[in-house]
Amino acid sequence: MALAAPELSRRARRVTPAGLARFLARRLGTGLVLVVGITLVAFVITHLVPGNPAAATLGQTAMSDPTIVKAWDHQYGLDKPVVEQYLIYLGKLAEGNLGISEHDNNPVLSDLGQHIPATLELALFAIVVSTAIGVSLGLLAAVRRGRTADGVIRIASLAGVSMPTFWVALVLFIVFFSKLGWFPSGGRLDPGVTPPATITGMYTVDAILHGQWSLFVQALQHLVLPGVTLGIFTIGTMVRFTRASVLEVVNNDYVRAARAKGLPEWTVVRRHVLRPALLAITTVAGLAFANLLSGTVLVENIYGWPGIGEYAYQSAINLDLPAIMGVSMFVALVYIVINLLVDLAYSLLDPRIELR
């Protein structure tokens, strides 16, 4: 008779501290190589893009004066050979210096520090809501396979992944702000409202930490429309993957054995079906969260959300090379860290999986 999933877990090899240290060392080494490779690709691409950073920053009037252009190029090292520029950038990067923005003359690291908390807050809201709804609906669809509920959920999930995000943003904006007036139009707080004193940079969290509950409610209201806009696509994806993962597990021998023992159906699903299915669900949720953290340009522009997506857009239209490189670095680190956390989550969900 096949072993039940909990028995397999108890007999599995446990992760040792030495094994975890070796795994982390290998992954950090690989991540370092990837970061350097990504900086090289981003550096080459940004220098191949047609356009003149000096013209984008100084304007046509200043561009007519060669002395000003020469001084500007010298200030940002653009008068040096491209290879030398890249080596200088890597040297500064090793010191934790991402350079100075050519657009606002602020350190890129400082600019990222101002925009990352906004995107992190929005991404956390979207992923928590979409995962809770998506997994629940996907589980219900799998349990009710072939019935009306399954069909309705599958159609809704297909619609969720098919609708363009910018179109969903515009529809929600028109309906829930312009027509019904239920939620604010954009931004993180109402105009003229003072944000809470910065602790994490996330207004909802900082408002709670300071006990400013009315400010928390207002910040949460501003999160709803952009968060739901981002969450609709993720909900559709989570529903489809959860349903498929559960259906792969539900006919295993240990599930049939649990049912034969007379356990209630919900207990069987919760103990013997959902946990093995969580491996695939964790992968999808991790990648979705990384995608949200990487910046959602259209949604942040539509709702006036001052996050990484908005910063990346402004950097691109201004040909701000240090800022573009800084955003590229941030996106690379997000995916490296999220993939590392997903692999660690695998070993927690199923100790039979060995970290390599």
Partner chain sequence: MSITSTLGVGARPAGSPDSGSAATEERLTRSDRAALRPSWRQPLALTGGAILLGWVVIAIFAPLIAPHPPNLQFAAPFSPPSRRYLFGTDELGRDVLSRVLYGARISLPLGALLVLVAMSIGSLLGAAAGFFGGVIDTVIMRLADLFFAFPGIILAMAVAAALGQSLTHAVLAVIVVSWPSYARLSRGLVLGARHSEYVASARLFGSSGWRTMWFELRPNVAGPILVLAALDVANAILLLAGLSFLGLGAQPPAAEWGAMVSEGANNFSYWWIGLFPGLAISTVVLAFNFVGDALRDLLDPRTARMLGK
Given for the second form:
Amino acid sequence: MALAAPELSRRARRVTPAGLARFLARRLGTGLVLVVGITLVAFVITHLVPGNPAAATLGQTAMSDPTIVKAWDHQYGLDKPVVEQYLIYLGKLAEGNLGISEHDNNPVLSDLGQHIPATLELALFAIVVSTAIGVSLGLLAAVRRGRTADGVIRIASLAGVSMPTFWVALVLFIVFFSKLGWFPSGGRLDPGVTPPATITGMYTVDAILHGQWSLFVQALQHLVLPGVTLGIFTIGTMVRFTRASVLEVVNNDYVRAARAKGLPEWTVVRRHVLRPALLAITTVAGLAFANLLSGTVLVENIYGWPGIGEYAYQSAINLDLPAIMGVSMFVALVYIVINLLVDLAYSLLDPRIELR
Amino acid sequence: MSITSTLGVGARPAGSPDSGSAATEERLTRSDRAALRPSWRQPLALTGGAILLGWVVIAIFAPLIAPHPPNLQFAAPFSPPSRRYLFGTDELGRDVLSRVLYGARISLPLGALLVLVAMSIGSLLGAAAGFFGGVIDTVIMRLADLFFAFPGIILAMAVAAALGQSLTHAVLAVIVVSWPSYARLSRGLVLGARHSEYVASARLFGSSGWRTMWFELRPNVAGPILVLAALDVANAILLLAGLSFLGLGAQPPAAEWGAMVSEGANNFSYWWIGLFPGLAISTVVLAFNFVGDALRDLLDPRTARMLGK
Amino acid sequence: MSPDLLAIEELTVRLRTRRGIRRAVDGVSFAVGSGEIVGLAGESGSGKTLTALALLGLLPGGARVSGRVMFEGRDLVGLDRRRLRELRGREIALVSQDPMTALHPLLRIDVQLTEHVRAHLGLSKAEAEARAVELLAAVRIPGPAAALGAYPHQFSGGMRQRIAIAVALACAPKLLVADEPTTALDVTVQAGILRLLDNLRHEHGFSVLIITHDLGVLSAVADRLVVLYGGRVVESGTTGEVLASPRHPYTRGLMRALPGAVGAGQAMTPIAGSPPTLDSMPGGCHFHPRCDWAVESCFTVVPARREIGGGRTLACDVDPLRREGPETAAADRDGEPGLEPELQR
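Okay, that is the form predicted alone; can I get the form predicted in complex with its partner chain now?
Everything in the complex follows now, all chains and molecules, and the chain you saw is the first one.
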């Protein structure tokens, strides 16, 4: 019988600096293509339609005066051919210039810088809460598969993804602000309160860094309602995925083998079941986080949360082209970065996977 | 209008196809699961179907069922729910119950219609990409990727805002957002089926490309696509309602659920204005999710995973 | 022979299927002596894997066990979970079917080889690792120290099965349960694994219960054979005798189905039909629908298992070699229920 030497060649280090660099470079390349593509889609959509940005910004009276319209179009380069406009935009983009927002006259880049931390804070809160709850419930459902708990969790998670977030936001708002008065109505802080000096832009984090505890508590209170609203939708997805991936793992031979070794049940679940299931969960959590970062529009709208979603909404209704493009690019970047992080996490968690 | 036929597909109770005989010991866990499944799944599908049927009936017979016309401003504004006005009245003194019932006439047909259109466009493009390959494949799928990478709500918002604020434009916006997932799925399915023998033999007998695609591939691709559609109606209705909530869809005084929730948000002291239309959306979406979920289990696991998004 | 290490007596496992409760293992009895290799043979659905899981206490939640599983004088049926767990891996170890899936893909070999050793024997990490190296050497893994830091996917199938055996042997168990240990392997690798098992049991003195559908595998290493069909023992005896003169039609069928059959010269012919499922278990002798010798009584009367000399047992009233009449056998079998009434058409 052939006693082939085991191939242990790849054992040394799976993630070498050179390999990592190559991986990042390749991803950066495809990411760049995607960003340019996104700008193209945004550009085409906002140009090939009869809507008129000038009309949206200037209003009825100014529109009736052709000289004003002409000056406005000229100011934003809208009198040039569309292709030229796009190339000009790309050229500026390469210099890191995202243009000037047409509805608040600030550079889009600084607008994004203002709004992103608010959304990031909200999304982080929601993803942490929903992952913790969602993974536990999903695990419980998988362990009690087919029993009452499983059925209840299943229905609840379907309900979670079926309720419109803007409605959940409204209901929570009515109950916990309007009726019970437990949480503030909206915004990131009470009116008139000075936010902590900016370090990360996330008020809770900045408050901690500055040791301003009462401010931290207040910022956290403002986070709860919008955060939970976003979380409810995400919990549903997390539960379903956790349950499915745990069940997929549980039926594997290696789990039976672990039990046959006489390991305590908790060790079997933690080490042999949860770890592979975490692979799938990582992916979902990553995607869910990306969705949270871009899907906060409705919740931010209700809670007056000055994040990227609200900015996107304002840009959309004002047909503010540079701003829409800026938001789109931010969102595209979010997906690129998060996919990259998920892949990196995968290669750390699963020895069989090599970075490519 | 094809609402009823589309809903018919979704509402058909998901009967279990397996005969339940293959319970050998080696497959104990699987047979276990199969044995346990109906206890939760089938009732879910049936419940979903029943809810949908109820809503379809309401949509068709709204003028007969609703106590008042949806836009009639006849009662005292902000009357709380009472025996006279079960769901209360809104800021203009309209009956919320009547408006919720009439709302089914907007969300259900539009949801079904836009999914039908998105499905047709998406799956045809995807099938073409998978079948012909090469440049066609690259162009179509790169385009799909781009639309896919765009977050739904932001793309829809941009489209709806660019086209101008109206319900029709919101529907168009949701179609623009939805088609890529069908394209991806049908491309995957066609790629899987293309190399199978029956397609090869059909082509050997001189069947043309499109002909082969239509007659030989369609039956294999249709099932999963319809399941995706059933699941997608839920998302489409949510997205459409969301756009209306933002004021980018249905315009006043239309009795559209999303717009009604928005009205409720503006008058949050009067909880009934926003609560009931939101409940209506939730039940419809939940019903579609129940049915879609049960249908997904009928597909083979690999295809189901493609649907998992 | 030394007293039996394991004595299974009238083991019955009931499972709930969609159509009611079924006996997947139906009154199985056999013994494994110290240092002995016993083969449990049968097609899928014969109850062999459930028998193995029953003695490890690893049956799925819905299964009900009755009968006795005497291991070193203790009855494992009804032993509390904690005791059973302490026994598993330490006294009775399992080698699973497919080495590709039996080792955890995300855990390094050292973890998989030491976690139970440390839990059962209370060794330190260093001690357990030293032991792991010895074990890997014992199962002939080249460069055992280096192998500890590797992951399963870095080894070939045969190597993985060796590692799986090392994992099973880590706590020096008295009984090794090998569930289709070679099915997933190439024929040449199979022979190596079987020889290894045989050598190891001589070196370490443990007993082995090999579960397989492949009589060829058993003929190479097993001392005794127990043939299962439809949850019942149909024939048992020493490997040499059973294979030389198989008495049950099913055993004969299995042998004819072997490539390059043990019963020399004959062409390879599979048994007609397919094994019954729990919900389609025929009445009488479970094998009668596929049996060439079946007579009328086989349709209704469950054949008793009886001694036929030379330490062999047989559960067939027709017995193709002797052609005995079914009356004698039916007499000492007073209508044991055996099957749910609705199936006895």
